[in-house]
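As structure tokens, one chain now follows by itself in the form predicted on its own.
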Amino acid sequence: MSERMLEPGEMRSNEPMSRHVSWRAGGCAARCYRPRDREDLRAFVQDQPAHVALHVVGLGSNLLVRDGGLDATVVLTHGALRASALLEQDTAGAVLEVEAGVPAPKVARLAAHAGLAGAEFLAGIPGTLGGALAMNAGCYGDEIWNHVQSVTTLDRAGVIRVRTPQDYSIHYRHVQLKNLPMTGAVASDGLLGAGLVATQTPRANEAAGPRALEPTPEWFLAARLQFARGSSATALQRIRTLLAQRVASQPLNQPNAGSVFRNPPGDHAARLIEACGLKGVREGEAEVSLKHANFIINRGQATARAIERLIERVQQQVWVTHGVALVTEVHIVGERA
């Protein structure tokens, strides 16, 4: 097959999944599709079967697909929900309207030339929007939903709603949509892409294995997002200073999905992995990085079996360890070969 990547409105059978993860890891999709628009992507969503389960993936930069592949739909955003735009100006800030495939450093630096400040952090989330709204991503002291004015989403009948907040239960790395019966919803990927809005609490037994896609009943489709009126030029720099540090911190020449595991109240995993001589250790061609205990990288061939199995190992001895059970802030879905 050739690796060309999908036109908009494409749709391919098989498709390597290791093309669309950050892992550069992993099985096939049985069907991929990128939308090219907003309204192609409603569309595209109402015409699938009920039986048919849809995963929405941004920049996959929080996805493994096992080696045996993934027996659904692969809907593909980056490149499709792209839009923005500087809306309710005054002296005081400005909201933001963004689309769910746009890239998280994307919107610092809009929000940076907009003249806006409180967005640099998002130049350090390395996903899209709308995977930041699903999980609430943050760093550098400050989270997504602190900014968040208004979300708009989509459901699998294609009914397009606007929510508030006030309308979300919001916690630190889980967004879940209040007062939800459980209906028996198709699964969906949204930590990476147009956004899951997830229907249950993390389970206490979830660090005993690796976090399955809950069901969900509306992705994200953007975001209104509100910032304060600063200087540009302050923005600019603070985010250069953030993406040093990254690069300074991080093993961002490698492939790799970003923090691995959850922090625990009051600690760091990162802190939890190195206190367990973990650095450097290896299952195949997958390595717990000697830059940062909380990334996994991909040293070259990684199979996704190596690199769950590594995420198993480091689970176990930090269990062992320190009786802390860390939970994955990265998803496995499909199945093994």
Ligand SMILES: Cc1cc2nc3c(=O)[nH]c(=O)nc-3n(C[C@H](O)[C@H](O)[C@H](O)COP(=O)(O)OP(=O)(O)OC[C@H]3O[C@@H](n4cnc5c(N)ncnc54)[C@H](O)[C@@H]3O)c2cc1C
Second form
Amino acid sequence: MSERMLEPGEMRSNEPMSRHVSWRAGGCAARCYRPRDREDLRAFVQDQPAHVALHVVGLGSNLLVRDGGLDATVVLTHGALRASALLEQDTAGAVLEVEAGVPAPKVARLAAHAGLAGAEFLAGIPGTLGGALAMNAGCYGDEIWNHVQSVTTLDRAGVIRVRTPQDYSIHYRHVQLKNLPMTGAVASDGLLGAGLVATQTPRANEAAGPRALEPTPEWFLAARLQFARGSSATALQRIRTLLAQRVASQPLNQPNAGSVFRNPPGDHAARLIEACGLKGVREGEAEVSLKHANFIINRGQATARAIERLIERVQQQVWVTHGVALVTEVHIVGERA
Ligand SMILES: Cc1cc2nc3c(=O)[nH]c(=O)nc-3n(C[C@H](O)[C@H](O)[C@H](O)COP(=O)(O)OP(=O)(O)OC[C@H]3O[C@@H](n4cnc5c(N)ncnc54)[C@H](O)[C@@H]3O)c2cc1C
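Can you swap the form predicted on its own for the form predicted in complex with this ligand?
First the chain shown before, then all remaining chains and molecules of the complex.
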């Protein structure tokens, strides 16, 4: 099996998704395509028969594909939607237009080099801008949607739209297009239906079983992001400081997907997990990180099943000990082996 990166315009069958997710684990996508650019993506989507599920993936830093694989065409945005431009500068600030496949840390650096302040928090989020928009990614008290002036989206029919934040319900790690007809399957997974089910128990989570893939009604192609005028030197220094904090507190030298669980209201998932004595607990080659209890690391050859079993074990233990139902922040897709 070739380890060569998918070239723009290349389609592969049975592509191991372990190559495309930060956990470096999991099954294959039936098909995997990296478009050349925005127009190629649009043409590709329009050409796909309606029965073929499409799943857009950025850098896979929040994604687990089960070992049985994903019966879908995965579309990779990284290396495909990579343009960025500085627009509308004035003394107060500026707008950056960035395509969805650009890594969030690059957005932080682009803004800093342009003398803008406020994008530094993105430096340590190792996904694409599209993934950040889908997840409302954030940290250190800020979130991507605080900076969105507008987004450009693509739907399954190939229609491109410009939308504003008013078109979305925007929550903690969850964004949903308003007035969207929902199905149960979409509601349990992904960008447009991921409900924060505060009362959901681990048992209810399990009962949901594999999350069915539904056509996502719209994907992000690009966003216009607003930032205030600042100083390059200050922003670059802040990026260095924030990255150093992450190196000190997160297991960045082992494959992981960042925080596995959303923080429950008023608390921290990591605190609850640590209080259960779960740090270092393993299922196969998956381990609750000793450095950060809300991270699960792949010690080398972890299967997606081992990671998922560990997720369920943590949920169960936190439920029994604290009566708190942890909800996963990571998206889990595909079939069990
Ligand atoms: C070490 C580490 C630290 C992290 N720290 C943070 C943090 O501080 N804060 C935080 O919020 N997250 C954090 N994360 C999680 C992750 O990086 C973010 O959720 C990130 O925004 C995901 O981007 P991605 O491109 O990797 O998305 P993926 O994992 O590829 O996809 C995630 C979801 O977004 C959807 N998606 C991706 N691109 C698009 C698109 N263009 N249009 C529509 N839907 C799309 C996918 O279908 C999938 O459902 C961390 C992860 C790691 C590994």
